[in-house]
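The form predicted on its own is given below as one chain in structure tokens.
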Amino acid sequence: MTRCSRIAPALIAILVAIGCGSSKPQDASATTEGQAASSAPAQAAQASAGQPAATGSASIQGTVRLNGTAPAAEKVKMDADPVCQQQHASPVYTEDVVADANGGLKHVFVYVKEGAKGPFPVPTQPVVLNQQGCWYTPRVLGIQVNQPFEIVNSDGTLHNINAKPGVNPPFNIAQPVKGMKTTKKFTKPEIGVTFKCNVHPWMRAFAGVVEHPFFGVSGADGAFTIAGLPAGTYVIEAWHEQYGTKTQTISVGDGETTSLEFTFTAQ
């Protein structure tokens, strides 16, 4: 049986619509490889940090909190693609808003909006967006301008990566084979670049593209860290896919660790 005959008719229609890739020519920075990705999913998650060596000795350790009750997560219906459904022993729920019992808000991109003085070296290690279990990992990531951005299909089913930036060029690339990877770059700063899969419409991920290494993403308890800052005064912004942005100005000294808290209000 050929590879294409194993793809459901509906998925073939989508693959044809995007031409086994993009309906528009890819830019010169894009490459797609048919062999298995060299990094395992766990290694890909580690690589997503992708930041160069620290340039200063100050740091910010903070927390993002949600004031109010988070909207109830909805169960994701994956039964349209058995490959997706079979990879999950328990139900999967939406992650638009994820907060713990103490209000810690997950998946918030926190970065230096103003005050960073460059230029800064661009990491050669790629930031990795992995597709596994028909789910994007990580959901929110940070990346520097011109840093390699690697998208990996770890599933035995068709995915397409439909990127919807507003400043950088959009792209829409098909990955029909498990192990395929595509490398791209963003050439301009942009916060909240959206990725989706047209085959599996519940899949969403977001990127913050900045010109420096001073950023972090809040974890399950809402905590984040921005390390390696030179002494100075900075405008720090927190971005959430549902609640928008909050900004604060903070000063840090050499060797200091300063605390910072952002609060969003549930809608």
Contents of the next structure:
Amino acid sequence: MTRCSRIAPALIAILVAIGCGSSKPQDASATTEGQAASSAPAQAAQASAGQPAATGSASIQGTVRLNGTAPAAEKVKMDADPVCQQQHASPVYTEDVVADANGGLKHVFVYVKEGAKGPFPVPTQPVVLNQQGCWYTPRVLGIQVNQPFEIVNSDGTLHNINAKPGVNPPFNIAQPVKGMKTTKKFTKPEIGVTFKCNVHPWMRAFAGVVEHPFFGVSGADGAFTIAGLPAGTYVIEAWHEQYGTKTQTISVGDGETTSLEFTFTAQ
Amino acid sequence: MWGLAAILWLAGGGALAASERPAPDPKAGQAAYGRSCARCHGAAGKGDGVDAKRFYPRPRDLTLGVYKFRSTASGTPPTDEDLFQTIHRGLPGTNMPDWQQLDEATRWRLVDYLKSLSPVFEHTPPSPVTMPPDPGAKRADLEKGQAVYQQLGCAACHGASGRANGMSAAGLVDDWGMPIRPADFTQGWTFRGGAAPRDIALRLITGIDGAGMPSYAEAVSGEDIWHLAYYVASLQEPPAWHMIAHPLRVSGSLPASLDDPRWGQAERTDLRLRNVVQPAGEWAHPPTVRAIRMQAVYNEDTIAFRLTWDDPTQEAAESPAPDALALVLKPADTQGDVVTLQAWPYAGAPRLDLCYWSAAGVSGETLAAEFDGVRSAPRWPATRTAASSYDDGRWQVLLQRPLQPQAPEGAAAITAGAFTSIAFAVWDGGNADARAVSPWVELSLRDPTRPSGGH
Ligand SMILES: [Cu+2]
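Switch from the form predicted on its own to the form predicted together with its partner chain and give that structure.
The complete assembly is shown below, putting the previous chain first.
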């Protein structure tokens, strides 16, 4: 259930209007409404807080849920490449949709779509995409524009990383040797950049590239956190590889933790 | 005008004289495109021309700006010169012909027009790769090249011997979700971007965008690239496309094994195979068997054929669709009737003489007006399999047949001094709905009264 806690009283009315108080799951159609409502309070919040800092002390803690039953996972057939097969004692299942018993939906990229005011420093610490057991870890990752993106092959077999972004330039590179590392970066924001391996067609990973550090990926219970936000009103988007996006607008205050729930519906 | 043309040429890194590149003329480019390219690539370049559905690979959607054959880094567009080369050479092994009948100015205008179809050329500059120095054939180390081939995992797609039978080959899809097959390195004539060591080295460095083949630019040293390129080039078996095939005359017994030394003296004839185009289109079942090699040796009454073809998967007796072959002969009285096996059988088609072999252990001869029944119908034992083997993506089959079988009645007779038309149909059980057929070639036996051939 959606809870609205510790929210600056002035914002409650807006939040109720745009979803926090609504008992029905938000759908994408809320986006326009939410965006329209967001600009005025965002300015108000800024005005009262003075010049906004790039980062702050507010956070959003939320859950992504799946309404309905997830499609059954399928056993991945890895027998064509013995190097892959040998690394798994038990069968590996597809992860297109992973939901727990309570409907918590894993692998959802949740990020601030609108409202973050930069510029933001670019971390020098790389985000790592590891290939191990002919599987990508993590499956879904967030990364900042121009942050180093390190692709590592931890397997003794050939992987190729075939990246098909829409906005950033695509690439397809081979990593034939165990331990090989390649560093790339994305120069433009883009959600849902897909990585696949042609040698092992079951391998899939996705990246959300954003200009700021305000993003999170839902865990096995569907929970995610976006921390360090300055007080303000934000459009938050949740992206799932199968179910697309949902958007909500939310306001947060300094030092507060605000909760937010997204619900996708199984088709 | 002239100045602009020169600048554009420089930007393209062209090797042709600057004077040959005309000033851009979008109207002329578009008109030339409409005349020569639109029937495949579509009026708006979306790859949806009237002929598009039939072809494997499909004509490219030129609005995507994804190009396979470049001299530029993975993910960046081709140079003008690359595009010019593609138009100039065509893409061998696909339906895209060369355009040398168009004058050079028109080809350059087409380059300009192609670039106007995709925004990629505006926002991403081509990033040409640097080629390491070519050591030359004499200094290339083929053994080293073979080791690099293993190390880089080319075999995962192309197979240990390069016969397109790697572990991942059957499941490959291109970036547009269509099935795609890796190149068979023994068949250099199927390479689209050229089969010389330099072309191969370039493919390794740039990758083949859209086809799933990655760039190895960061995975291999400059020296090793050349060892590997020369090694891959050395796997090619140059084809002998003959219209007339001359079997080898021997006295006494015919070769009974696949490695009888006399095969080394027998002439080779390669025949190109094409899948029979089905309503679903050629791309529904990308071709897996693209050529067959025929050699024949005969004595006074019998002829032996050694047939060799690459098939990435072995389907034998246990398989619901075993690999199979029909050696098809035109009986003398049907000469001229069946122009091509592509169209045969058809209503009222004449009967052909089918010498049938299957990996399930069936062989025999039949006269029929269609293929389907042949694979289960009773056969005369005139044709027999003397030997067969499947090794790392390659079938070899040895068939023997009387020159003039007594049965079935009307069977084709192979006689000296006359041409006998021969063709092949090949079924790959791993590509079960596809039937690949060859054109006809003529068998010509030497006059038996004159001594010739064998030892
Ligand atoms: Cu892989």
